[in-house]
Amino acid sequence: MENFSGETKQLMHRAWEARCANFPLQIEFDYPKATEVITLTGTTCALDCAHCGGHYLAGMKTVTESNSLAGLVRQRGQAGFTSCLISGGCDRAGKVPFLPQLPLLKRLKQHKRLNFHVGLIEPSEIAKLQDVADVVSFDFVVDDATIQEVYGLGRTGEAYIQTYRALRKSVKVLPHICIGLKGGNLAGERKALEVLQTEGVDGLVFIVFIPTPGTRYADRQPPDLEAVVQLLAEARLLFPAQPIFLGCMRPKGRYRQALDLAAIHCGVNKIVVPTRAAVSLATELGLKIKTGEECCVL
């Protein structure tokens, strides 16, 4: 387990014990080839966030005309996709504008399960989301300085808390915490966990900041690995009976391999596209491996 401190190793041990006390000896590895990723805004995002800059929109299925989405319903019905991630860029208010495509999204919902990225939507929009969303993946950020620096939004962490609270009343929602979102530095992640402990969660997804070429954070480094592992272990102890997932967005290479191994020792329930070393470790630990082909929240 890397060269972690004795304190970190002890924390991981406690997390593993909590996991074993609350869950069967099983772990799920997801390879989301059955989930189509759709952007409702093409490559356009009004925020040009420091960590993304629209980079990740470029790899999504672009839907710019109603006929495109209608065709997708027919096409994917034959191609074997069972679900879709509905995403896109944000407007200046920090929300993904899904209402213009709502009629077609309702048609899509008849054929597929839908996971939505929605951002800071209004209560009136949440009511309409009920008809189409199987689940909402909600980026949960409570640190005001991070919100301003990364997103450039004139909003506070309280806006994210209020939106999360409103979403939970109407739809299934799984908060996503990006560790190191503020340019590779931890800032507010622990506070986010404390807030979620009060608000309640049905599950929790962690992703990890990736320095991405062409963005304002391109020259930064991923967050300190030991700090990330400590946070995962702390989350397991704070939420001993709720499922915890390690999502697809995390650095590659040696960092990813070390993180995946540590995450298993921290008691996560699911890892998206795990490294081979992680699969081997799960077997060595006696975990029954279950595999999935969709987004981790579905």
Given for the second form:
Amino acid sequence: MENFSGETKQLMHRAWEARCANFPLQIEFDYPKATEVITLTGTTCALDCAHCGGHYLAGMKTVTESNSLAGLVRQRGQAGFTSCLISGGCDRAGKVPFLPQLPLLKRLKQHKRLNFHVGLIEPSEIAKLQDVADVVSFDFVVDDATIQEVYGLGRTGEAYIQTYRALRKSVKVLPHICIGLKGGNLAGERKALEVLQTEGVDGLVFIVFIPTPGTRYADRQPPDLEAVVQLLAEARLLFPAQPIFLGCMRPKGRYRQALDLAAIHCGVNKIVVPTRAAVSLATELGLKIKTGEECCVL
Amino acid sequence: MIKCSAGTAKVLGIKELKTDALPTTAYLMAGERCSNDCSFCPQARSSSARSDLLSRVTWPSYEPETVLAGVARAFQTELLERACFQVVNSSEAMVEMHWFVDQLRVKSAIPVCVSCAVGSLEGVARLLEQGADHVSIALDAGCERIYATHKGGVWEHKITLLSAAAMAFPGKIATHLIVGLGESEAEMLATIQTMLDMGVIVALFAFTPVRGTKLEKSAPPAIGHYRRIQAAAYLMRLGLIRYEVMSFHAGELIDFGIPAEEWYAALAEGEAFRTSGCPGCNRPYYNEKPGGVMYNYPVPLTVKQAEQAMAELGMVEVGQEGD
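Given the form predicted alone, state the structure of the form predicted in complex with the partner chain.
Below, the chain from earlier opens the complete complex, with every other chain and molecule after it.
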């Protein structure tokens, strides 16, 4: 265990107890190779967010009408896939423009389960989303200063809350909280948890800010590990009976090893691509391991 | 005539060249314009690149006698540790190479390796009998998918030949792999593990776009991508990790599968980030513009360079308190 303070360790212990009181002794480890990640906008994004700068679009498959599902299946060969994460760059309003691709998405939906990144979608679009989305992964940010600094959007936390509320009426939504999104500093994460307590959740996904080369935040550090662990433990205590996932986007290396171990002690229910040490720890703690091959929200 | 890399010519004292790192291997090339059509190579059949290029390096031509005698002398004075023949795929080039190797053998005991499109076990045996101590059969592509796209031909045949050759001539077979042709880190490392398990020596290169080739407009690999492959390949070579214990997300390496202290200790001095391949091979600036990104370091890394390379690895450290 890292050199956490006595207070943090106590918090983790309480989180672990809360987990044990509400969930069977089982953890899921996901290795999402059966979910194809698709960008609807290629590598184009109207925003140049401080943490991404379009970098992560480059690793996704570009699928449009002219490069259709058949093409995707061909590219993917025999390996096969059962689901897709429909993502993409945003327009200036901060939403992923999925409407122009609706016919394609409907065809995809006939064969695959779909997880969507939608961003700040309009209420009128939500009705259409209902037909194609199995679930929406929604970045939940409530701190106005973070929204301005990271996304450069003239929007407020209230817009995120309203969109979350509206989405939730029509479709399954899993809020994603990126810990340390504001360049590695914790800003609105706790407030986001408070708001979600009021709004209600079906589950929570935590991801952790990664300093990414070529972005405005390239030279930042990931958030202080102990602060992240405290937040995970607090979330477990605030949402004792809701599933909590540690999502795929988190730093590599020693940081990830330490984070994964601590996250298990904090009682998370699922970890995407865990480090090897985390798998060993889960076994030592007597957790039954279930493995998945898709996005954690699917 | 024989082509020799600009750096080699400088070591032999037959060319002026300003450089801060000299080759410790004589790089010699036989033939010009290959019958293969690899999309990254200036020597490819359909490439319109200058014909005196291989990777980004120029290879001026000289009288064979001058070069081979110079190599023998430089081996004697310990300026060179090895001579390496790069042979384009043509029958003329193969004949030329055999003649060069014979001539050099007469003059010097310098270890010789040959990188050529040898197609059979007999071909490999012949080179070894002739006095080569290593034969490199270049796979170049990190996986079958990339092989089909950028090299053409049958991946499985190459793998079978490498396997048979490594089994027949243990420790004498090497291969070249080019990082950054679109393979994932997982794909490349799976191939490297296969090679190491066969006993094949692996030399890593960074894809280098050259004007006139099909890939002239493509970008070289991101340094993090390259460093992770170098680091993992090094740890695999030391036997500290295997492909199976590493974790990947979206093709990127995210965990070496052993405690951080262990891999950190093995990597921190920077040895992993030096040119890899046959003993004595350092290929200065083969993939690097002087002053640019140093994919392969030709000499031991300074403390500062090693720290930088470790940071480029992108394997994030846990911040110290008060950070």
